[in-house]
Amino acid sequence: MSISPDLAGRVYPAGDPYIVGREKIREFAAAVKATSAAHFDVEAAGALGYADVVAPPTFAVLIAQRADAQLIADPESGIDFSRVVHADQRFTHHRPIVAGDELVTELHVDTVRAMGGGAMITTRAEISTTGGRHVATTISSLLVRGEE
């Protein structure tokens, strides 16, 4: 099945909130070898003005990928996940992600560009608190390889 260019412009609404956990931030920070004490220690984060530990900037990918999963699971998208290559990821942060945040994400399919037998799909995930405060915007490019 080919990727429909009609996907461009589609919006996937926010699903259930992602509740940011202190231990999840610590585990992620350790995995990406982040060194700031504010990622691990509540007092160190507090000294910088935060209510709890602060996530490394790339933590937003965990939340954005949950939104991307809606697109991939949509039968109308024509995406075979076994043929997906994550080509690019960019972040714009409006404020840090902190343990205790409850985040929701609305996914926008910005572009679909045919490439050979496949397609390059660019999505934009708008991450906000459940109270409506904008937290981050992530731009992701997925290359869906064509059939061989």
Second form
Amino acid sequence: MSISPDLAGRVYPAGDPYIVGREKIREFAAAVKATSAAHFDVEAAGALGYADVVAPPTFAVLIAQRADAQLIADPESGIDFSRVVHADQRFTHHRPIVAGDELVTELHVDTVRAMGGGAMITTRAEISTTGGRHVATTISSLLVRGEE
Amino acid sequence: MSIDFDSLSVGDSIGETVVSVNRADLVRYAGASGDFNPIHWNERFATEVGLPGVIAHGMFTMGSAVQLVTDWVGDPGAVVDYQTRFTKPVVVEDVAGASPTDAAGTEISVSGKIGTRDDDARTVRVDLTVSAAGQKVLVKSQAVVRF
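Alongside the form predicted alone that was just displayed, please also present the structure of the form predicted in complex with the partner chain.
Let's see the whole complex now, leading with the same chain.
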């Protein structure tokens, strides 16, 4: 099954909020070998002006990949997950993510470009608080390799 | 923040570091990130799909490389934009004879220098060079830091 160019422009609306946990930030920070005390210690984060521990710069991938999963799971997308290669990634932070945030994500399929027998799909996740404040924009390009 | 923005110039080095990654680190990242793709932990599956072996998550490499920047600036929240392209996989061997948890692992070398400075926004763009086994594994890896 090939990737439909009609996917471009599709928007997947926000689902249930993602609740950012203090322990999840600590776990993720340890997993990327981050050592800044602001990821682990509420007082150290407070000294930098944060209400709680602050997420590492790539933490939002957890939230963005949940949104991407909606697209990959959509039977109309024709994406075989086993053929997906992560080609590039960008995070733009409008403000840092901290523990306690309740975040919702709207996923936009920006472009679909045929490449060989496959396609390069660029998605954009717009992440906001449940109160409507914009927190982060993540952009990912996924290369779906064609069948050999 | 101890760094004085006005003292920074394009071309200045922000330093360098080495991140070591073994199979245990990949298991930990899989669990923390929820990315359980078997190419990151199962040799048989990885080679069947044409990879040279188990490879690190691109997002592990991206996430660990930026630590050089957050340590330099002293505030993880100062990184307002961070992007990269993934070019080459980081192969992580199961080292014979080594304890699985303490195995030395693959070394990822990270260095950074200031690529641009924006006086109005009070930001600098740090350009990272990230390589493993002598090859660049991330390309156009850029972190924008706000002062």
